[in-house]
Structure formats: structure tokens, C-alpha cells
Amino acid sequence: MSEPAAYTPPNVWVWNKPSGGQFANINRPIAGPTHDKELPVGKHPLQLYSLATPNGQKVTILLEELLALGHGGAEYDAWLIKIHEGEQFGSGFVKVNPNSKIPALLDRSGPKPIRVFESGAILMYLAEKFGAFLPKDPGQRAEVLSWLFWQMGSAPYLGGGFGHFYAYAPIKIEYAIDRFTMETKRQLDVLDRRLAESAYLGGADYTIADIAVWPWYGALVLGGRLYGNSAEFLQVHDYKNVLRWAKAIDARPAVKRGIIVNKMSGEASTQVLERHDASDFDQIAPKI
């Protein structure tokens, strides 16, 4: 395919046509709600409004891990937000997350509801609330938080950069794909070198750092789960330590549950559109 014609940016950019390819209908240069719609509220103190993208899966994985440890206060209602239909621009959602991105959490366990948005902030909030998956030792805590924020800063290159231009952009641009492929492989090498010296990203123990990174980079190396045939394109088998780590986390029962909450794609047996009780998992097969 030939390269597109050279583009000369105008002096002033004007939003006068759709952009973003497959995601054009949710991209706009202004914030705020587009319509009035209150959010539903369920029976549990924790109300999650999300979709099973990698960022959404981080939170449902952590909640399922907390429940598996016996933290009953982590029971939650997970409400489906259909981002392709613009539900994240409803007035109720914007009140919880003014950035109109999933996931968004409302903690109603105290006298005044607490909103938490941005997936990394939600992971930190829940880990601190329940005293789990975040070490108290200052050095270990710093290591975990460093990898957590590494993920928050790096994933836009993977999802918005490599994933967009490789899988979703309406035209294939060699320069863009090359640029973000190079950075994605560098990031995989960063992870591989860390995981060569440590079982998990924060050290010997599984933490919110792993929970944050795995839905992006773990899914990437476990072929076929992210961006079509990108696993072959990126030669992910070269990153043996990342593969070992990804498979170990993939085998965790709480992870298997967390990744299918608010899931709209794939086989019906792998979708729990909304989660309001542990018994919601009993309605799908195979049992997990």
C-alpha cells in the first residue's frame, strides 16, 4: 500500500470531520456531558461503571482478588457502560469521571460518596482501603507504585499508538506503525528484563502493579487476545520472562472472573455483562 499524500497542518485546527477510524463516534475535542442520564445504583457500597477493556479489567480483577482473600467489603455492582454508544458522556457518568473514560468507581460505604476515576487511582484506592496487594514497607511500596505509574504512562503508546495504527486506523501508515512498534517492543524488553530478576513486577509478591500491567502486556503476549495477529508481528515469544509471568497470572481464578465482567465481545459463555453478585458467574459455562 502506498503512503498517503503529505499533509500540511493548517495554522488553526478546526474540527470539521470525523476522526479516529473505528472510534470516530466517541472522539471529540470538548469535555462535558452530551445528554442527561443518571447512573444506576445497586445494593453494594462499591459501584463500578465500566467495560471490559484492559483498563476496565484492572479494577474487576482487583475486586475479585480482594473477594477471594475474604474482604467482604469489596462486594460490588459492575454496571456496563457502552462507550461505543456514548454512555460515558451521560451527565451521571461525567459527575463521577469528568474525563468521560471508563472505569469509574463510586464508594458509597461512608457518610459521603467518594468518586475515584483513572484506573491507577482506583487500584491504589482499593488496595489502601483493604490493606492488600500494596506493600507497607517503604522500599517495596515504592517499587510497586513505580511499576503502576510506568503502566499508566506507557499504555497510551501501546493502545493509543501501536494498537490504533496497527489494528484500528482507517489507513495503514508505515511511519506510525514503525514508530509505535519500536516503542512497544522496547516496553516489552523493559518488562522482560525486570521479570528476569523478579517473580512479579514489585518483587516476590503479586501486587496492583501486576494487576495494572497484565491486561495490557499480558494479553498482548498471550497471542490472539489483543490486536489480532499482533503477537506474531511483535514476535512476543522472544520475551520469555514476560510470557512466564503472563501465564502465571492468567491461571489465577480471580483473574479469570475479573476479565469477563462487563465483557461484550467473544463467546456468550465468556461474558458477564453486569455483575451484582458472585452467583452471576454461575450463569455462564464453563464454571470459573
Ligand SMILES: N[C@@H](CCC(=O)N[C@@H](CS)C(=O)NCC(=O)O)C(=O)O
The other form holds:
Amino acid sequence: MSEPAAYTPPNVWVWNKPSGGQFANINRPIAGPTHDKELPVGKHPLQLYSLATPNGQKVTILLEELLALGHGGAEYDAWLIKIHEGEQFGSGFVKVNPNSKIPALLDRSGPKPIRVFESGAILMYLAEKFGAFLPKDPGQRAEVLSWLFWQMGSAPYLGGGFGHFYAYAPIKIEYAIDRFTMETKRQLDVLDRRLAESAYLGGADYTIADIAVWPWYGALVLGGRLYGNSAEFLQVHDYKNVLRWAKAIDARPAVKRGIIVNKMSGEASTQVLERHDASDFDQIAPKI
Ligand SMILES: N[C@@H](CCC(=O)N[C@@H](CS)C(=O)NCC(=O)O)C(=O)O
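Alright, leaving the form predicted alone aside, put up the form predicted in complex with the ligand.
What follows is the entire complex, opening with the chain shown before.
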């Protein structure tokens, strides 16, 4: 096994140098705003401040699904937050999410604006507000919420663990890659066994559990969407039920729209940097 340079932690950790790696410029050991900047506000009841990472895509997928079902109250303005430039540390953003991470939502439909942060909380809030994609029956609801919270607890091992050490860390550490590859494959097996039993994670119907899990684990097994060559490295074709489920969700028109909102990477013709109206998708070819 190749060893990284030897390091003995001191008694007290001091922040005296960047941590290295792709996100070094935004990593810091303190919370709170770094600068004054109010957030823009558009014409719709829902104001979303986000970026098309898997965590951001969950919310835009749900909003597009709600609109496709005819819930006009789900009309939204999606504003771009460039996290690589530190926009999540602006004072206005920190007021909506004190944790300084996208996605963050402001619901201005009532007498007093309601803020919601953490993607799982946003999905639950919207599903409850519109009575969609979250069953009312206690047993079915418990199953959906269990998979929703499974995603919240599990994806940091995939993104912050596997993805970080496989793709982003400044050095390749075999120990770290082995540890998080093992956990990622175990998680894919958890999903595969569940999806052998039912069409979707919560049961027969597509719900916010699928909407939360798909942008991470669906993107992983569909290949080429997360972490370079990771689909081959992880041998994702072994997880046949996850693949079947991932392809079915990938084919949904609302998903095709949701994943390109606030998108800054890839071909320019596949990016809707900000979404303020359904017609904002018209620039995209082929039409979706
Ligand atoms: N648990 C959070 C995670 C959100 C998160 O990690 N967002 C990332 C982008 S995917 C972010 O904003 N990072 C900026 C930063 O860490 O400064 C959620 O599900 O909403």
C-alpha cells in the first residue's frame, strides 16, 4: 500500500494554511458571513438559491415535478449561488441558511417569509405544502421518510468520502479510497436489494425518497456524471435493480428539466443558469 507523507497531529490544530484540493479556497473552520450581500428576489412565491450539484438538483427536480402535476403555487425563481466563489458566505444567504450551503429556499407565499435549509427538509416542506410525493398512510410515509433520511446520512460517505478521495484530494491515499469505496459499494448493495423488492424506494410509487437519492446514486450508476471513471471503478453494472430504477427516473421530463437548472458546467446549450419562467428551458435543444 502506498503511504502518504507521515504526519503527527499537534496537540492543538491551527488554521495556518489551505487544506489543499479542489475546494481549498472555500474551506474554513468558522461559520457566519464573510461579506455583506443581499439576495435577489423574483416575482414567484418560492425563491430558491442554489446550484446544480446533486443536493441542488433534488429541489429543482421536485419543483419541476410539482409544476408538471399542475401545482401553480410551485412556480419558482432559481437564483445561482456560485459556491466556488464563496457566494454562500454572503450575509443574505447566511440569513436563509446559517450553514452556508446550497440549496436554500425562501417561501414568500404567506404573510411572513419562511426559510428552509437542508435539502431533505426542503423536500419534506414542499411535499407537505402541496400534498404530493409523500404518502399520507403512516406505514408508507414511514418507509419514504426512512429512505429520505437514509440519503441524508449516507451521501456524505459517497460525496465527502469516496468522491473526495477518489477525484478531488490533492494526493491519492489508498487507505482512504479503499475505506470509502467499500462503503459506497455497500450502500449500492443496500439500494439494489431494496429495489429488488419494489419499483421505487418507498414502494410502488415515485416519491421524495427517490428524488433525494437519484441525483447521487442514480447519477453514479448511470456513469460519467459523477467522479470521472468511477462507474467502471465501482463496477456499477452489478447493481441491476439500481440501474433499472435510475434509467426510469432519468427518462422523466421533469427530471430532465430539474437537473439543468442552475447548471454551470457542461455544454452551454445544456445550462439554465437561472430559472424564472418555464420558457427559460426553450433555449435548450432538443426541447424537453
Ligand atoms: N446536507 C446538506 C448538504 C448541502 C451541501 O453540502 N451543499 C454543498 C454543495 S453540494 C455546498 O453548498 N457547499 C459549499 C460549502 O461547503 O461551502 C443538504 O442536503 O442540503
